[in-house]
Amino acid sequence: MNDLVTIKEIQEDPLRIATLCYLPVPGDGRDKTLVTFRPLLARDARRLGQYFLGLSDETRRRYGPHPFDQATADMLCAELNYAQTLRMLATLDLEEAEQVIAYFILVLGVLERDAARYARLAIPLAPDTDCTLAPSVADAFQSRGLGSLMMEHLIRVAVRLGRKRMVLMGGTQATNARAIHFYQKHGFRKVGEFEKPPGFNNYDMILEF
């Protein structure tokens, strides 16, 4: 799934860079759980809203880019704009309910607070060729090989938009070693440091395709 792909497809189909895959069960080997990838429709605003809601305080605290509330998740799901934001779920079918269990942010460019601190590091950024990215996994599904599976396909998916490079949204917290270990598992390598607030340190980490 190398061929290119514009925004304009997407626009006119976002199930064109959907895809399924099997998550293996804990425990047992042989059984899979049937994992949809897919953008964020304006018809989940309702799962949207129960994935933010159910997500812990740790997961909240370590994942900011937005509110975690059903009116957010009613604003996102009315405001789509595909050529700016690819907003990627994974879902599971239960019992003919959809429910989502991860949640990934692509910005298809680079935000400006994001941008001058790579400028600083001497590392400028190309909005027309880079991206961004905020992931999250609910946490019944964290450290069960989700997150790696979606990393990779958001990944797929980038390239066949002709982006170059992937930054992290906000950079990622210097105490969050399960986050960090994830991000250089797939190809990031961190590039500079900052504080936010004063006192948290932070890295900046980019991959480069």
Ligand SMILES: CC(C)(COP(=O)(O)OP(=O)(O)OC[C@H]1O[C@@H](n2cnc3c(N)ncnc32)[C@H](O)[C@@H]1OP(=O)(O)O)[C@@H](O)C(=O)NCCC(=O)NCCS
Second form
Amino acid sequence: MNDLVTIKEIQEDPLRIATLCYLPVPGDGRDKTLVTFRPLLARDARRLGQYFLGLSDETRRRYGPHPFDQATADMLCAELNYAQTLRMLATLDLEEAEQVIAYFILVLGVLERDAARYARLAIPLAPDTDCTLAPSVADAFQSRGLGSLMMEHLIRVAVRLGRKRMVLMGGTQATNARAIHFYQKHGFRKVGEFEKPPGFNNYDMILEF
Ligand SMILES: CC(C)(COP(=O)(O)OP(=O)(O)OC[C@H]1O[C@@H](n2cnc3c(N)ncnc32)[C@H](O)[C@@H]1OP(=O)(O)O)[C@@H](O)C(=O)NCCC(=O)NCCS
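Same protein, the form predicted together with the named molecule this time rather than the form predicted alone?
Whole complex next, starting from this chain.
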């Protein structure tokens, strides 16, 4: 299937890579919640800030691509650059207001510090065809299948953009059993280990499409 999409097309219409899906509600197999996956838009600053401020200490301990405050949300929404980074949201409509329940960063390229580690592993990263992932799901929605639905969508988007591999931003903590299971389930394989900070082990994991 030739379903390629270009950055220019996403810039012209970000909702081109949006989709709807149903998240099963625990306890009742028949009940479902309608969730939207879509890129971050300039108008999302307030709801993204609410998402950041709502993250628990435990989630922040596992996930730290940038500070989680309103000022950062304002900055990210003011400086959207789809050619460099896609910030995908999962949202649901709650009492007529749209609420963010997941936030996945997909850098269209590689970060220098990740590339340096992969070079030491003799796996040179390719900025033009690799991409870099940092996923998070709101605490109340973790382990309910939302991350997997969003991951499947994001992999499709990355493939449509012509990307060939996906790596983890800053790896994943060796103690983050759920994340490791999650990545393996979606086809990532562990290719290396590194200590950061000293005494804390992390894994580098890569997915080849
Ligand atoms: C990691 C994260 C993005 C995954 O999203 P999610 O919506 O929770 O993931 P899903 O519910 O789709 O899948 C989680 C899987 O882990 C499994 N799991 C849950 N707890 C687990 C544990 N302690 N050990 C191993 N596996 C576990 C679930 O059973 C499920 O696997 P299954 O589908 O095979 O049953 C989300 O949990 C999160 O944001 N965690 C906190 C931040 C974080 O760790 N980010 C990643 C940093 S590298």
